[in-house]
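Next up is one chain by itself, shown in structure tokens, the form predicted alone.
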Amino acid sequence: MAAAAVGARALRGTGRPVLRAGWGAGWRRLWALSGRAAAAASSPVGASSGSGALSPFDRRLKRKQKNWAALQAEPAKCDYLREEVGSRIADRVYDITRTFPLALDVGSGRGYIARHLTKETVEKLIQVDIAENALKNAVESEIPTVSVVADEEFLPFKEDTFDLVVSSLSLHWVNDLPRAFREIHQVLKPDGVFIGAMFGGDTLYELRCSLQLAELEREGGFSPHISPFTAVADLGHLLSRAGFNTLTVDTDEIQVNYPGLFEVMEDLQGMGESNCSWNRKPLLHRETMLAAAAIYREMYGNSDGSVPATFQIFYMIGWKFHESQARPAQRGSATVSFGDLAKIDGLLSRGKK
């Protein structure tokens, strides 16, 4: 697992807001809305916005948070983390030596992946997000794009439409991750590829522990302030159940240094990453927040007075089946035993003599 340490605002970029136009009549062929999918698409937050055990997140609140963040005077100043992860997703796209005629960005936000891609690699791109303000304020890209307001769990596209689907730091907020993976698999063409990134379980562990200890000390108990994340051991299983094969799942860490706890929370709000769990606590007392800031600095503080915030990132790659793809040989068809490999060194040494 690699770890990259960056300054709190070292990765922040700038860009002129732009909203791309459509491509004409050909666009209409992408849509195939019926039944529940059509009802979900009529509402930007889909049918998963109700509270309950199967819906841990308030999707309507998440939409408001992302819309608010996109309307700030300088939304780019909090884009440093999404920019970095978006560039790493683009690097994985470039590792595949082919051109993708039509691609989909699920949970695109302000276009954090598109700005790192070229039209030689992706000819056309659909950007989907629940926050219309994020799409309206998307940064400039050389790829022709179309913006669609829709929920990640209810993609309003026909089966076998896209050659490539990407997603960066969005799927950790969906209520039904297995369904989201199935939706992505469904809209991919055979031999199409899905490349995604999402936050892992160790994300913001410093903030989580500091808040819990402060609440225990000041209030005699604690409630969740950091939303639950998926474990890396579950991702491969979920992708396989959705129908993907030739899977690759790897993990990385990005550590960002901040002046203190309050700056961490301010930037999370600016990213649209505030907690939207249904069981979240509506407010924290002033004494609890001050205690949490002191605990954060005491337990995790750097020698220069700053405090680190760790973001664990899971990267995943999955392919939709096609007859042309390489497949493992049948069990028992091997002609060489692994036991024979031990004899290679002896044969080589004799050959040198």
Given for the second form:
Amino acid sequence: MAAAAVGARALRGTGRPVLRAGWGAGWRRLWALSGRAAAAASSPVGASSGSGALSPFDRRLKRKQKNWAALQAEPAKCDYLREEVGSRIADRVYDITRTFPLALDVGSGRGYIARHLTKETVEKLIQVDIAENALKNAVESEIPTVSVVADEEFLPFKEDTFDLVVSSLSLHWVNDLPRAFREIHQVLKPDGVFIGAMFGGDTLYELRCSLQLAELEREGGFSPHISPFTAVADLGHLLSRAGFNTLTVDTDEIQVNYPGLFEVMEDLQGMGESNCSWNRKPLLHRETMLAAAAIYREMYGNSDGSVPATFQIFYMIGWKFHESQARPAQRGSATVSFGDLAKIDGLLSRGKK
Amino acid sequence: MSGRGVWLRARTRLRRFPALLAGCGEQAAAYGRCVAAAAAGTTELRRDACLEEFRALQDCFARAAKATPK
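Could you give the coordinates for the form predicted together with the partner chain, as opposed to the form predicted alone above?
Up next: the whole complex, starting with the chain shown before.
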């Protein structure tokens, strides 16, 4: 516990005047401060250079939705997707044969990554989430954990603090994704690594198309009900613009079968993934839902009567620069030419001698 | 629309939908086929392109809702 106290003191000395990390009783104060900062910073005045972000998401509503989801009678009922992705991220952490003294979990929810990690890999973990109920109901893990209520875009930590930052399925609701990546890059130590997973591209395309066609046929027009997702090419660009090196981005598709459209929407709500875009339509007519359910079953249904819902997950790994990291060789330093590829056997045997 | 009561009642009503819809599989499939065909066609999907199929589906659904006690 002495180490934890020292760590807390070190983190409290953050250079930014607005946000102060307060452990324990200071939780709510921290949220109130970063809430004001969020409101001030995300107003589309375009004061900060290079962001130009329009803030498509209502973060206060997202917080309420996540709090509601965490207070459900059986919070573990809708956790399957996050559990699966959390375990895959933990696999990627294990692939890096290092021990991380201090790690950060951005948008942790009820802690889906911590339960798969061991004390040998991560010595101390700080979990950050926008919803305090999720943190309060967090699952036990063997790693000593501290929970902080904060917004992913306004991390209240000093520069060069963490050896490892993980983030599982929470960055797709962030208003200013470039800024969130920059913040993560900033709080990482040199030679630190960021391992993240977020929904992308084709996620829930069946639901999106069914609702779109139903609204077109029933109401004559349609409005977006699924939030926009990042494309994989953009993700690479965003990460390198934020300063990460040695990027790895790979995609994975998880298909979950449901009895029908209503069950899909109910589980999405239970996961805290309800729509919170500012431009969402507040009302979905019952007729439209009925029509969408029929279209979903007919266009995408499986032979056994269930309907699939596709979740496309992008996993990304990015490193913060350090001199010890491998760098591409200088131009003109090659000793062998590609034209000699046909004689590779001769070259290899010459090398062995 | 305000107040918790409205929201809770709406959710209870909504929870019955999958069961009621299960009994109208034929009409739902017919409607789905009509929309898929209209969307795949050369012209854009217009409003009420599959009106008859939807009315059939709605009638079946309403009958199922009246038949089963709440």
